[in-house]
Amino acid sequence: MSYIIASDLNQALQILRDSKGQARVIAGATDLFLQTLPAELVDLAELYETTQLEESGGLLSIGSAVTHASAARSLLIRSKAAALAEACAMIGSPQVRNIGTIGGNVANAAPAADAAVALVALGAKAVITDIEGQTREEAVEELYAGYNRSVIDSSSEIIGRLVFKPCAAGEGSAFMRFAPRRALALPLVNVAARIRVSGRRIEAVRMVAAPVKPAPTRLFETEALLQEIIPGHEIWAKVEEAAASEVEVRGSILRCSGQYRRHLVGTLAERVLKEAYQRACASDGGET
């Protein structure tokens, strides 16, 4: 097997063309040892493209190799994209978030990969380049192939970084997940959330919940409750009734009933759509 740092994004899609499906790319690798080893790897964390953090444009784009550890300290993210930052923080260990990736938990493909369920709820996309030089963008949650499988090809496609539109004035994004512990265990669930308002009304939001299905998944009809209303107590109390309601998730021997996640959404979806609505409603100058 061999190893190639690329000096910058035309060299890595020169080393695929050349290899004719036999490389892949990687960054972070924290999850490399634990698939089938590819004849040639292609690291990406040292390219320009793929390392810098900026607003422009009117999107927050995020390299694909910003480790969890850097997204979670950046300012930027903390302030525009809480919801990131707080589930970059929440990733594996130090070490592990030292190296690790945003586009990596992305491309992986885990149904529960805790920055790619923010990122959904922020309403990320990820910019793809092929071998063929053609870029294209794609939903965050449509990248998603089936439990652990992504639609992304690492041998011929390279994710270059993520957009999406930053929390403005009246917006508040926030994540939650419940583990066995509190570092290196998998969330049995995590949730995020972004609400827009108005004075006090809701305008508009995104929910997301995983483990759910293959991919991070949209709460639509929770988030129906909260369209233009100013939410109180019996609403918030509806919110956690919806959420638990709406999904179908499966249980395990191993970790947990069926029953005990669906509880576990309804709880959490609360909790975090109140404090992005606490959130919003700060940042639009307004009381909660």
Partner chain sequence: MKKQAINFELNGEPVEVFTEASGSLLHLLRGQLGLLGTKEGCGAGECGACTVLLDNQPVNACLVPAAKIEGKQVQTIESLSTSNTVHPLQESFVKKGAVQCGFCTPGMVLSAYALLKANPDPTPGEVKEAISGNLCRCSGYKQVEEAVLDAAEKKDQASSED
The other form holds:
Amino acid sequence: MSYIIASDLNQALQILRDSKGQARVIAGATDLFLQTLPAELVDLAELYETTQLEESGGLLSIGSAVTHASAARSLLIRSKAAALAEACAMIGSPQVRNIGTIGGNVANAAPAADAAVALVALGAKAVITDIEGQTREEAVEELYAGYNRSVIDSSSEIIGRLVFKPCAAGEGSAFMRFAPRRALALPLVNVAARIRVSGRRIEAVRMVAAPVKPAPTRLFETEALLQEIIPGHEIWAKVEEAAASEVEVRGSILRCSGQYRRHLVGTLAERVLKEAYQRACASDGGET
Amino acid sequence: MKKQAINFELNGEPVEVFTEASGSLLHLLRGQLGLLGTKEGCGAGECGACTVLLDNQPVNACLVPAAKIEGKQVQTIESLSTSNTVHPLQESFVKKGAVQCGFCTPGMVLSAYALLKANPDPTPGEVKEAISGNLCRCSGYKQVEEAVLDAAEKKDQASSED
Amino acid sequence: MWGKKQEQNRSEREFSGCGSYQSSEVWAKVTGKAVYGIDLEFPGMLYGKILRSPHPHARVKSIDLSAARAIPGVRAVLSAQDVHCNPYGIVVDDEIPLAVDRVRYIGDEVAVVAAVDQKTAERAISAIKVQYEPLPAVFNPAEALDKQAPQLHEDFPGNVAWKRDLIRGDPDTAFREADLVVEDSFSMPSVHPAYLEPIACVAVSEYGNGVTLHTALQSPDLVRGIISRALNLSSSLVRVIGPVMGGGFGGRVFGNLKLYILSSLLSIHTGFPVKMQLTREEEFTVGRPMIAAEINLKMALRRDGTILARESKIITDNGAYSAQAPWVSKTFSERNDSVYRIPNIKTRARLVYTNKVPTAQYRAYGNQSANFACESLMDQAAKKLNMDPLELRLKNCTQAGDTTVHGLEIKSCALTKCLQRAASEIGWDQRKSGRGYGISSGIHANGSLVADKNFRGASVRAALELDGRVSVFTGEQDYGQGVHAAFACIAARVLGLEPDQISVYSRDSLVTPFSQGALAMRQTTIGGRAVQLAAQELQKAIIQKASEISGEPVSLENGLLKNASGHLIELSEVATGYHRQTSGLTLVGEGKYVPPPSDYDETSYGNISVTYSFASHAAEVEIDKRTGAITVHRIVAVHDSGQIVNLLTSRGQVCGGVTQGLGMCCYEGYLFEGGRVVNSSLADYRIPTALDVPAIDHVFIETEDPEGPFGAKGMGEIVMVPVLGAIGNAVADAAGISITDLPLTAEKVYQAMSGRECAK
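Give me the form predicted together with the partner chain now, not the form predicted alone.
Full assembly next; the chain just shown is listed first.
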């Protein structure tokens, strides 16, 4: 096996082209030793294109090789995509966050990947370039082919960055997880939400939960409950019920029963929506 | 197995090694370079015993492909002491009783070292967060936390005396 | 700074001991220079790997080693046919090094390989072809007791590995005449000590003259005996040398005997050193976790809270082979009966073979898991009596001078004070609403006759070196808990020296005195007393020699030798004088501590230990009622471990032990599926991280024990005994319902609370 640290995106694509399916791209490589190794690895962690984090043209653009630690620290992300900063701060351990990347979190297609859950709630799209030089955008939730299987073919496609609209005034986002331990733990459930308000009325809402299906899952019925209303006690209680009943969840000996996981989805959905709502209201009228 | 040349900075010195590209940084350090201070507790990034600093950031050496360190700085526990001096942080670890079996200690010290470099005056909560990827079965972490805070205080004093 | 005596912590109170001295090894550890088992390398060293059974229970029909043997770089491939070994074990001899015709759990050792490197060894393992015929397996102790159940060992009919039917006093009458009887059932899964360093060893064949085993053990001398029996080697030809140990917690009293025996066999077979090491997964799947247990408890009380009787029905899960499981089951079944005055006892216990990972022990030997059950029932009784749980405990506390229901003679005991102090520290009288509070007590032996009825003491050799320093040779093992520092403090105190003038050596079974080692919390009390006696003998010898040399009476005070005219004599002068006079002998003091006669009868009634340590812990918790998540805010640990020898390391024991107790109570436990361990990694077997640990406060109530050195008692295991009861009771208090099934996960708390809501 050979290992190449690519110096720019074109070089990385060239290597993939030349290797005819024998090479694969990686970034943080934290899951590398858990898999069978290909003949060639192309490391994207040092590319200019994949390590930038910026706001331009009305979009937040996060390079796929931005680490969880830098995303969690970034003032830009903390102020305009709080859910993502919160998610990145809870992944694994400091050591894993220092090397694991946002793009890897998406491309690995783990069903409870914290960053991916936040990205879906934020409405993020992956900007993907293939070896033909074609670039396309796909919603993060569309990138899942099954449990731990991505539609991205890492021998011919590269996620360059993830883009979404930053939270503006009147918008708020939040992420929460429930894990059996406060560090070094996979979550039993993780949720994220993004809400836009006008006055105290909810104008738009995206609510995501995992692990429910292979991909982070939008809770459309729960979202519908909150559209165009000023939420009060009754609604929040309904939100919990709706979120819990909207999901099909599985249990496992290792983690918890399906019934309990369903209950957690409900509780966390309500909590994360409330938090996102409060943040949205607080930022309405110029406060951040 | 194919080997490739890797150039990097190890504990402040330039190093060139020929190593299996598919191997981990941990195996490079322990197996090839004889730096046994970096411990292996699980080999899966779940215990933090193999924590080293990669460009000043704590990482699990067992999860880092050796080839990834090309051009980077790697710092191991061996860098913090000489034959007759130890780092003040290590003194604090001893003074506060933060070392029992000692197996997690090198990784724990490096996590704390990186924290103090980035944040010279951490809160107890920040210390706990910084060492949350380093499992310790002996101490209950309390003495580790005290040691890191003690070292931070020493640093404060040292800098106010300047 | 190097090796210097540390500044003493005077903030809390003046302690009797030597403050915060640590032995110099701590500097090797903190700088990464300490050499652990996994770090060992020898010239020509080979790597050993084990082929393990994929079946929980199967007949081995054939083993074909030829392909493995043909691989270049492979030096030995052995199956049962190739080795001649005796059955071995710790309590009973139910193990053999390699399966002859049957495998009894997933992981059972079938064949073993030595090769020039790990990868070659792994390749050879996968080239071995074994034909199995799967047999019906049994995973549940209750099912294993069924007459129709598959039988695991011919010598143990009915799959019963050990049993106990015990009556003390007249429990039946007590239950009949009681005002209140409370009853509940509890279960505790297997738990692993989860020391951070996986077990590793290097066996070095001494060319027909035995084998030297390099591995870190809590009880190297006991392991040496077992290995020599298994391998038919003369016992003095098995030598155990210990590298630094990456954590033990009971799991390395005997460590992984199979690994030591197989690496020895491979080394003898090949003539080269052979290194073997468990992976983290193997630690969980073939290491030796502590027994799982189910216990039904019944307690009889008078209206005023006086405990009249307790009845226990216990089934413990042995797994496929019995390491220390019978002893652990015994401690589980009886130790908590001596915390409070309980005059009548009825116990029925069965240890049962199943097709699962063999079991052994973990710090506190089952005393801690039983504490969870016994102390929960105390709270349930208090509730029904409408009594404060603290008051119920205070009313029944064991006291100094008591002989308990099992015959334990309590020479020193501050349990009442421990309880009162734990309560006042946690704010028992100002309990906040919205929080849960629990309190619990424990007792633990200091050494045990159970391991060897005829051996209960320790011996130590103290030598005056030519430079005037003192070397202490002992078989008691230090692995960071601070025993050697304590010994230096004890010897220093006798001789009037500073602790850093004393070096303590223990890690070579050939040269250090025999010892039972780090088990049953015996080292400080029993080994420490032997150190004290050895230092006293050395002192006498020094004074005598110095008098001879100077020709007049000499005194030794505060480390200073003075003759009658007040002239100072250096210790090194005495040492060299003696050395020259005797052509090289060293001035030595030998100390043997033989505890007062004690014995136990066939029912195990008797004073099984030298003395007993006590503790009370109190916990404050909060429950997120919507998810069941527990936050432990604070634990107060109040200990009677006699006089504290070393405050710093004692604190370390308390904080570490309490954290392990927290893990066992709220996080940890084996999960099985068809005999396979499901959570065999440190990600899935979750020990507490820095973010999970609450504030832990400690208080030492220093009794003066007549047996321990300078009144000291043991600390290392009692620290994780009452914490399970305290957290369990605090959770029950916050949840309004007892959860009886460890660990107390959020899901169980939530289910119990919602069940209670439904019942309303």
